[in-house]
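This document starts with one chain, in the form predicted alone, laid out as structure tokens.
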Amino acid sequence: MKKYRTRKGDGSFIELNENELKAELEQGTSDAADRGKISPLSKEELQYLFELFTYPSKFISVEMGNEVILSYDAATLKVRRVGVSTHRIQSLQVYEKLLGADMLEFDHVDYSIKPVKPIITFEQPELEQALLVTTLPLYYGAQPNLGLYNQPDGPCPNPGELYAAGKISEAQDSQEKAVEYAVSDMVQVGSEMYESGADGINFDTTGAAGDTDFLATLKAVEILRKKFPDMCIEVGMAGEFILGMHGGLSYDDVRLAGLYPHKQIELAQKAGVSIFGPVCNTKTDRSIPWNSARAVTYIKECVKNSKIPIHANMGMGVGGLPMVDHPPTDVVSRASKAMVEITRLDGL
């Protein structure tokens, strides 16, 4: 029987037969089915990407017309971080004019709320220079990142040490008290940038520390919203689920810890977000079909769910791709596909 060459999640080559590619493409949606309690992929979804990822070239692309936005988040960390030596405008005219993206965002090297409030006045001239010559939409964009709001780096006691001593409600008053923190400094961050000029704001990596970190960016977009009703106000996620690291937060009454995409956009909707960005986390020895089916089988309902653009986040380590610096273009370009034609997302 024929083998298929595809890739695991952790970017390492394998052969798969036809067999076991389609088990590995039911495998993956019927893994997010149960996670998730939502509906799996259809069966003409599920031979869509079998004929994909038996697709001989090394690089396939949309059909013409299918094309979606590209936007991207800490895009001027990124240049350097293959090693080339680039200003930050700089780097932003590159993705502008030479990586054809329909977005840019604007963000400094520690790319957390937190550490930029005291160097705002630092980041807004150049913020206005970025502006001067690049034509595309100019985002600025930071982590929520509540875990910098713990000792010994912020002024709350550190939750982690506080559970491991058995104090649960000093952990979760402590988590609480981050919270209030973190809103106040991004309504700040978020505020002057905007008034800087910057064409809208971007809460990346958001539940990257538990339901604490979502709760408090989505009241920081309420009250933002409220303040400015024409802001662009983008939230990109961490994690496929909300890790309950306070466990009893809500929003709107509802229960942030253990919330999947499709619950998470209806709570983002609410508090106010333009632009929502859904992830799904790879398994590194899965393989990338198994990967892929189970990526877009969550996208699929969180797009179902919702009334505002989607853009789902898809690199290192999420969106059915592997978890490498630079995931390689012959998965990049199937999974990207699958996304896009089948969830009838809006970008990427």
Given for the second form:
Amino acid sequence: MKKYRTRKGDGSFIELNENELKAELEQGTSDAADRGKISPLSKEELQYLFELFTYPSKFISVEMGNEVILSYDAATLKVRRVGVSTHRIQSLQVYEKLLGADMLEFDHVDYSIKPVKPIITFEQPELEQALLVTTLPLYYGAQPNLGLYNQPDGPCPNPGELYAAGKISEAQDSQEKAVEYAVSDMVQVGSEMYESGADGINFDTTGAAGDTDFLATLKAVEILRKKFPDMCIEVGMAGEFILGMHGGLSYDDVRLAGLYPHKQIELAQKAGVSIFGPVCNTKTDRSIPWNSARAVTYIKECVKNSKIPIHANMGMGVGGLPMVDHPPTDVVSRASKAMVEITRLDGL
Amino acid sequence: MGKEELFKQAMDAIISSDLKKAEEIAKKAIGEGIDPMELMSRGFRVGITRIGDLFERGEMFLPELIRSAEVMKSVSELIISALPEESREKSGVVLIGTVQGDIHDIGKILVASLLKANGFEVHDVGHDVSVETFIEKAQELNVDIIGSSALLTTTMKYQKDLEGELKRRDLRDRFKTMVGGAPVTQRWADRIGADAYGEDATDAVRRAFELLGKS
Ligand code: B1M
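Compare with the form predicted alone: the form predicted in complex with the partner chain:
Now the complete complex, all chains and molecules, led by this one.
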């Protein structure tokens, strides 16, 4: 039987025959449906994915008219992360003028709210300069990164150590305290950068420290929304479900731990988020067809439940793409086309 | 009550973190002459494995996992004390840490908790741990397994360095090695010569038992 070349989640090549490829797609969508308790992709959608992954061209794209917004988080970091030494503002120009970006984020190399706070007066004039040489919507962004509020990096007793010592309620109390600190910092950084002219604020990799991280973000968004009714606030997620590092936190009477993208979006909307960036994590040991079918299943349900624009995370290790520094175009283009044309989202 | 029913109740006691119930079952089983190791592997350990799986799916959260792990620890002690002196051995000693330059530690904390819950003596050396520290601590604590976690493609190389350094110091045969973390795969483990790859926390426990010939 004819073999089709594709990849695994670690980027390595594999070859699958028709039956194997179809089985991977079916298992990928069933895995998401089972975990998220949502519908799997239909037969037609799976057939469509099969055609994308067997199409002979190396690179494929969406049909004309199906283009979506391309927004880049951590844009001033990514060029430098791969060893190209550019200034932050030049990185933005490269994205806008050479790579066709529609929305960009200006950020600091530490990329977390807490370390940005003490240097905000240095960030403001740079952002102002960046705004002068770009025309697209420019966010200021950073990660809530609640881990930085724990000892030894911050004031709160380390929940990891407390848990290890069996001190569960102490660990939970400490995490709740971290939420308070984080909300205050997120509101301060968000307000000051917005007042300096940023077109919006992006809280990226939200949920990285679990339910505390997500709660802090929702609370900060709620406050910022009241303060600045017209502000564009994007929230990008860290993982496909909210890790229950605290386990007992809720927002609007909904327990946060264990929420999958289609439920996360409901709370994000309530808090006042303008654009939501859901995530599906890549399993490096499984094939890209499996990962892509799985990612599309989650995001489709999220789009269905959303009244606000959805810009799904598609990059290394998320959205069905391999976890490598330079995700290869053969699978990036296939997974992206699948994401756009099946889920009907608004941006990547 | 039949043996199978007792095993099921043992599993349920772990899932519901019910220490009193778990101890009652352990005592009852021992009193009825049921093999304590069978009760462990077909009852209590099934429960803690299920907890790990539920956590991976977002259906159970860290406090519950920790509570169940504590129950598991107490019950393991009870069972071990019921074993004849000569067969009272620990599951094994594991050193675990996140490699140099990498601060991702959530997955590693989970792996460490589940290993502990399964009777391993676990020494967690934290995150951003140099190859040098891994080796020094492994020697000092005389561990059986060195487990390293790496979450970044840029830090995986330290797992390879660890293998190389163990060989260079003629220590490779003294320890078993296990690697894990989101970008890590069986293929990577094979390439660098690690003894095992753990896909998730439950798998890590299974591999650790296999490495020590106790599967
Ligand atoms: C010994 O034997 C074993 C056996 C099994 C083992 C094992 C050991 N270790 C793990 N396992 C296995 O069992 C565990 C339980 O099932 C599993 O552990 P995991 O850790 O996989 O799973 C956990 C339960 C949940 N997963 C996680 O905790 C990781 C989630 C993601 C979102 C993530 C998080 C949370 C964070 N991050 Co980071 N982060 C990402 C992650 C995205 C992803 N796809 O994984 C990843 C890994 N991060 C990434 C990046 C780039 C970064 N992060 C960074 C920072 C952070 C936070 C601090 C915000 C936070 C970490 C908080 C903490 N205390 O751990 C930075 C690096 C910091 C550093 N030097 O380490 C920074 C560079 C971002 C920046 N510019 O600041 C990406 C790596 C890409 C790459 N090519 O390597 C990334 C894939 C996200 C992305 N798509 O960009 C298994 O892997």
